[in-house]
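We begin with a single chain expressed as structure tokens, specifically the form predicted alone.
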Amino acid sequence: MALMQVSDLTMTFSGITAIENLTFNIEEGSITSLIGPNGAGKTSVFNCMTGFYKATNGNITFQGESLINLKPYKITQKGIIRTFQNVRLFKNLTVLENVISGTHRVTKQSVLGALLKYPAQRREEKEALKIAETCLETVGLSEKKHQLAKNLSYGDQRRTELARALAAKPKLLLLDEPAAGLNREEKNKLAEHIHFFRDKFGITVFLIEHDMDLVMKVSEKVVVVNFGGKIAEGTPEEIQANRLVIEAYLGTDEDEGGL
């Protein structure tokens, strides 16, 4: 079953087409990757999915409901949670406090309840703490939960961001280049986390990634875009053997710029 459907998606900026008639599905419970050369339109797709960009044409549906024209916070409330290319943590808060901030989607108390410390608010605070500590344990950061985020290594900041996303209890987790800046060991651990999120918590995962080793290791389906349009879709094995994909990344014999 398709959890999300992208249908004929088009996005233009001042006459420049970033995405053109893009169509694909994200099946529930799957791990799907979106790949393509630099400037192919991948992040624009994420931004349309999460309401940061308004599509020029086409539709995006999630669990059968259109996301077009919804504000980002409304999309987040539906269970679509994303990370970003650049780590976005509250640097002067602790690791634990950062992850607790991710529980906002699943808490219900009002600002007044928080100020007056109603019993329901205190129960929610305990539950948020429990969720955050579980998420930190999942990514292996329990021992660093009281450190300030700014004092973490880059790899640990990435893991904190993953834990915060997990704390929001996503139905669909969008990872924007999660392996950027990680070493080989950290990338291997990331692959384990992605599989664990899906297998343990039933989270559907959709990622943009340039690291082909990671893509081929974790993905069940790969969608390839170039110049904003889809040029291929299939299993990792099919994508590795696809002539159009090879040409998009490496160029043809006639392309002087081919690598």
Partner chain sequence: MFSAWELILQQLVNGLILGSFYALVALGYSMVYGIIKLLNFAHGDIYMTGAFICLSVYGAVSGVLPGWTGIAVSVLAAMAVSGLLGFLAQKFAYRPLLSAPRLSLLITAIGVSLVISNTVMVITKSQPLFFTSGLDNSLGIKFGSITVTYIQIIMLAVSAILMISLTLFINRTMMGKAMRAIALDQDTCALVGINVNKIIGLTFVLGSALAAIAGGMACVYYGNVQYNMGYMIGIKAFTAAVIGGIGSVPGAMLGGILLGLLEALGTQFLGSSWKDVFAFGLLILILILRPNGLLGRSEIERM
Given for the second form:
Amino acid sequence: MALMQVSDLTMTFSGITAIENLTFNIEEGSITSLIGPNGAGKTSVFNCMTGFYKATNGNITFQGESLINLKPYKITQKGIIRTFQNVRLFKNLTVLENVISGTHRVTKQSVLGALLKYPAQRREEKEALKIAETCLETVGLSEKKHQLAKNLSYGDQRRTELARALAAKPKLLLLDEPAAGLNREEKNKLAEHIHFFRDKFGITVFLIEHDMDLVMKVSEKVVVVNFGGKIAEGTPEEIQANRLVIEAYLGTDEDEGGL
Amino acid sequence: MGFENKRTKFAVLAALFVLAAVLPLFLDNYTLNVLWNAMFYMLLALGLNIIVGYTGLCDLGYAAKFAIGAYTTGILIKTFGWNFWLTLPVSALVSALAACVIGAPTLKLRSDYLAIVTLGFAEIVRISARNLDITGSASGINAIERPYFFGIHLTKISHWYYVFFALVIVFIIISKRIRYSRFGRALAFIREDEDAAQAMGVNTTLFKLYAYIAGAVLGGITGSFYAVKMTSISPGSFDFTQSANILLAVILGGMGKIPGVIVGAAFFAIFPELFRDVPFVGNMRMLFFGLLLIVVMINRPQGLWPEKPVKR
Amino acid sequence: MFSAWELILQQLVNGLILGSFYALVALGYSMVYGIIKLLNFAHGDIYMTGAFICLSVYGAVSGVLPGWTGIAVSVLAAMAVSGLLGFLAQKFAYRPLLSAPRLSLLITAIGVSLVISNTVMVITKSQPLFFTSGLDNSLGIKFGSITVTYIQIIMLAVSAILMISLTLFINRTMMGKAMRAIALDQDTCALVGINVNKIIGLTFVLGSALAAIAGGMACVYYGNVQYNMGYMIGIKAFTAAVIGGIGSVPGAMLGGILLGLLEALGTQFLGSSWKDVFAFGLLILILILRPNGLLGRSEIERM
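Next up, the form predicted together with its partner chain. The previous block was the form predicted alone.
The next block holds the full complex; its first chain is the one shown before.
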């Protein structure tokens, strides 16, 4: 069974249909991409998967359990971790604290622990710190861990967000346009990271991306949407040869591919 | 460098501690009372700081939280003859319950709605206190008996100076522990970006409620001590101006930064004393604060206390 | 003696008057909230300024222009001063913070409120000022043993005319349409060439002028002005705006009238010392049960 199944997903905002009867699967251990022209409804799919939007119709299951009507934090607690299109770090906190936020999901201590600082609390604090440090090292940001997130360069902010997601030990990692605004070198690094996350930690990756280079380089499966519905699905090679996909992109005025 | 820094910091704190501890030996009662008042504001500001500074919730009715504590203790001592120390847990519990009742349904609302609900609730508390028999109506509760502490009857101002000094230290430790814990960090995430906090698995509504309760309990405890120190409480001490003063102390001082909050509170308590007898200026105090607030918000929304320098 | 029904009728009239004051102030709250999502804490103080200016100007002109003419001139002056004050607050205190977190904006509004009320406090030396209009308050239409005075009738009529004009303005004129458009999407408005800052400024001027009229009428009706009178009506008007659905212009009117009536009845049945508890209790209940108010539309939760 697929790790995540999206079936007949429909989402309407006050009369406008953003997603229509969308069905696809994300296989465990795969790297899958969702592509489509601007306004095709990609981010809406993402927001439905993570509980930020409420689907009008259809179902989304994760490991066989339905995610419909769950709050975002509940979905995160199940191991589905997302990043944001327009990087949303905790700006006035340090890089390290940002990354520790990922460990919230895998730790437990609360008010009493904070006040009494008993051994379990201390142990967990150390553990969280260790996880965060490791994740920072993985993305190569260890030296900047004490800087405030808002003072980082854009590329570093993106990497911090990756480290933060990684610290949550995701089963499924959802990346919303992770390459946006990165230069060629940073993109290559990103592709490496995505592969590394999957190969080393067994994380299933699902990404929305405009950057065709990246999509074709990392994906094993590509799902193409336009006007809220699926128009194609297949390996990168199949998609590149698909007439509908080419039309969807060339038929619009947008210049999105491969830049 | 880090080591030296820490040592300097420790030395400064130790010096401050010793200074504060020996001060009552040299000062007259009036000055001690001013200092006591400053510490009283520090306690309130530290409590509110958890709600406003740590979590970014706007509470315009913090006076109600310490009113609840003060009246709980006042009523238990006067009407039911309880020992002061035994009223403390009850006061904490009542404060927590009140925070739950008002917070649980409203904390998921828009942030500015919360501001107005807290304000409305504070008015309800104040008006109720003014009209109910058990709270002594407009004249309040008077001649509350002062407690004993290990055989010492706490009657002198120097006694209260030390009691509140100890409380300030306890509140600072609590604040620090909260800030550097999973709980406190979750509050910071909520303050910075609620959606991102949710995306990292933080149950934002629940943690906001915890923060709100924590702030209310600290306020309630402060209120209890206030009641026995003053020996009389009345609705006039818990009006909107009081809430506004505490809020301003937190915001101007530091928004989450403990030393900033302390300095802010001290400023608010001592400043009016300095200008009390100066004609004209004394009256313009709040006018000046208002202007300061606008200027600070526009130029330094993080408060006046400086950012931590980056550690290398 | 009054019969029970006459007492209730009397309270209803009082409630209507109070309600129209609330409604006029609530309109400013609601329009500003609708357009820049600011809970303008200083709005009650703008109302107070209106009352204060009205009283001061009438004191100066009543010798030459007694009665309604003088009052009209004073209210116009109050509208001008309050409108200007609202505009200045918007320009210098709020505009620099439009993209800042909402908490900063709210706190700035508290700052503006402190500045306005304490300025008047310093000028009036914390003393209440009393207003004598010289109008005969006994003339009116009799219903049994109670009288609805001409003053009351004129105030209700003025409020009604203002609310109708405002509705027409917002629905029929380009300016009004621009205001509604900005409330929906500021960036797009800027793209299609609407001068967003100008319209926001206009909203403040309009809201403040309405509050000033309410302040002026309250000054005539109740006969006194005090520097801190804006605080309570500010919260009450906000309550009214929330009851009606904040951001909604007809909602603010409905909410204001409703709150005024409920409060009058609350005074009748619970006693005047509890009437504020009643109003705030209502606010909290509405926020919990129907956070979008009676006429407000639910916001689509988008990120």
